[in-house]
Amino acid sequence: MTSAAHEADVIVVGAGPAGSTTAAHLAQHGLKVTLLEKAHFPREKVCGDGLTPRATRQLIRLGIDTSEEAGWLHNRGLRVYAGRKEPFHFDWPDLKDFPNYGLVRPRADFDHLLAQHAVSLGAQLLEGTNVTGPILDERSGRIVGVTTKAGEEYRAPLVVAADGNSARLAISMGINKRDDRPMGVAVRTYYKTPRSKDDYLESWLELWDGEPGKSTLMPGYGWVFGMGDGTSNIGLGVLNTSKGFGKTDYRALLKRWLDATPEEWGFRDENRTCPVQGAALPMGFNRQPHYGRGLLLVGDAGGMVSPFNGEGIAYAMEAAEYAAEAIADAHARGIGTSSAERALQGYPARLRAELGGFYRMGNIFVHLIGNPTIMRLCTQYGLPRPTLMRLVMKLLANLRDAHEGDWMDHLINALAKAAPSA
């Protein structure tokens, strides 16, 4: 039996950065939403915990106020570590588009901001509530509401799936993930270290497992991203285009890097703080179509992790900003019009059209860096080229004017214009 509490115009399943952001803004465009969260707030997440210019656009769109006074730590670039002893810093790019600063906030506390926002614009929060499966109309094949671990059936004519890398909802509707598209693995742990204050994110490009140069090149990048409180994040990731995928032991992969640090620098067992975990990046649109029979696939559910550097957060809020337009588009034409599904077939449009030629050069760059020597070419050559660089990290970053930028931003425009849509 649902009760009347139990109904809604949108159900979001999921209250991670999609879901939340997806939730908060339905509740804008006025409609009635309920957020359903398996976990408890606040709850861990594997994540880097730094966000670049792109997610934190996303954020201040969302009305958030992203100031240090508002808990936030900012930082103005990227150290990269490769091909040399000595780190490249490459500043963020000022744009038009983009802020020129990024953030670093724990994800535990990041969700739980997120998902209280969408609660102070209207929307319902259920926290502890384990969504099972859909409901499916029997006539139709259109999914109309999902059913809980609890018994308790929720019901709207449009639901979001954004339940993360397991994607349950999306598979108990039959949408399997592409084996042509890349994936990732990623562990993080955190350190107590001196250098936990940093104005910039630092990424490794080249793992070794002992002196730079002298020792084991391993498979995948690292990365160290200052917390403000004492600790740093620091985690590594690995594409399956690696050979080392699937074979190797990351949790040790970690350590042996680690352990090549310098010991000032704390890196080691004794400051670790908590056990290292590990997560799924799924990546370059995986999953598709990202709509169908009702159900809107948003975030990692429907694969949205850049191929280019990991980054998941910023295109699931932007993904989730483009889901809420066209729904709210939905329901102004009246549900269940055919002038209503079309404007919801306007979702995966507009995600092949914003992100499906750059996630498509992103499939095609994992597999040039997927072998070491072209890997190895890269950071010993590309480097210590400043302009190349640039390029390069606004590229990475996806960090570019659409419209009056510098001829960068031109050449990445007309490459993402020129590739097949992901």
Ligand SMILES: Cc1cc2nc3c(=O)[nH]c(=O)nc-3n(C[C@H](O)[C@H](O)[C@H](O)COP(=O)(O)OP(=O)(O)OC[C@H]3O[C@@H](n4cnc5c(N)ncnc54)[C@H](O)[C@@H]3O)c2cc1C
Second form
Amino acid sequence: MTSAAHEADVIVVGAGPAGSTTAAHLAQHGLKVTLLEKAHFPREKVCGDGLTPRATRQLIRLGIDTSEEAGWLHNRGLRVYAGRKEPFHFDWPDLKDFPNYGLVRPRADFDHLLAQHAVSLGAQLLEGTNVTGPILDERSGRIVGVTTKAGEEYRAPLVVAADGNSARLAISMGINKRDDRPMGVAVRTYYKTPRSKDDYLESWLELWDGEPGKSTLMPGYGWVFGMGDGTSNIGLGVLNTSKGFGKTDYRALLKRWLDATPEEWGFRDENRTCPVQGAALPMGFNRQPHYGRGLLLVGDAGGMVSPFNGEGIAYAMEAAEYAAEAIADAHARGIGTSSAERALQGYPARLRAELGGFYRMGNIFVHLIGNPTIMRLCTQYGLPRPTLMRLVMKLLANLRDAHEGDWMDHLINALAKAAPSA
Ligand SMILES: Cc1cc2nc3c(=O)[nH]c(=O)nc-3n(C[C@H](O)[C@H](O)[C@H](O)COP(=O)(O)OP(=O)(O)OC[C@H]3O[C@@H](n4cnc5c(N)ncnc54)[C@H](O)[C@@H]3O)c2cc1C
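Mind pulling up the form predicted together with the named molecule next to the form predicted on its own we just looked at?
Following is the full complex, with the preceding chain placed first.
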């Protein structure tokens, strides 16, 4: 290949939900986009495989068929276990801004589908292409391309870092993690179970670091997401605001929780179909700036997991759409001009406007529930109150109408607006 063949309008590094969605929107804007992915599809990604209506909305906006006939498992809400035998059920709210169903799909399949969608819209996808670092313009210090492990160079005036939690590209540009933002750790595995077909996403709010009821309640939750294929994705996530963070044995925590569930559900070692694997959850915009010197951060690379519920896919896809719009705008104004630069600065400004206040509230929330007494009070006294819980669910899943919603939507909108941006 000649170096000319390696030139594009935009290079996107990483073809997870953030990268493929950015590439798809950029291609729709008519830009020449090259999507570089180190793995080969289908590839696994450690995840819960669960999508709320917020993520469903992003798929619909991409024009992806989310019907059951197209292979998606639909869910209608959350089933919550907290300190008593019978669970609570909360259906997803009926809103103008969001569909009223969530989805489940294994990430190997989901990410492949998104990458193929980007290709169908005109993006060039190069698999097995491991990006090793930026190519910098000596004079301005701007990124003008990337190098790969195979020794190739890919050049473009704008680069999107969508390489996930490793954030290798951002780090190599000197953009480091902020330690004043929350971080989570989550582990997951799969079990064969008769509960595999489930039209609710299930969460367990009581994770004890020792004997149930007598030890410390961890800030986090466990989940059981039926995959519909005879297995369930089961895992747990814990926040770094707990005293025991860093010392916690997550596998033991998972086992202790599951051992206390009914035998007939099958959540026992002999039914586990793969090892317990884990990864970090970078939250609350823990890596910034989201734009600078020709580089945009999208998804986990920019710390965009919600501190409220550990959801990262919806926000990665949402940010991807904003990033693509800012890039398309900059192209229309003429890359290299000060006006284009202002359009690109519109990306972090939009992130702050849309999500900054919400994440700021999330950062406060994780510090509150890091206190086991508060966590206990919330699960014991909050959950049995249906109106309060409807409000809490709208808050945690960030599902509310921006305009003309009910009083709960107005309240959360007002709080998010009042909170300074994260
Ligand atoms: C255990 C666990 C459970 C979770 N459960 C959920 C859930 O149920 N729902 C939810 O919404 N979120 C969940 N999350 C969070 C979610 O997985 C992430 O927020 C989401 O994957 C972020 O997408 P992304 O595209 O930014 O990053 P990734 O999905 O990590 O994609 C990054 C891509 O970049 C590629 N890449 C990395 N480095 C390079 C390189 N140097 N060169 C080229 N390519 C590279 C990777 O191979 C990968 O394909 C969970 C996370 C964990 C750890």
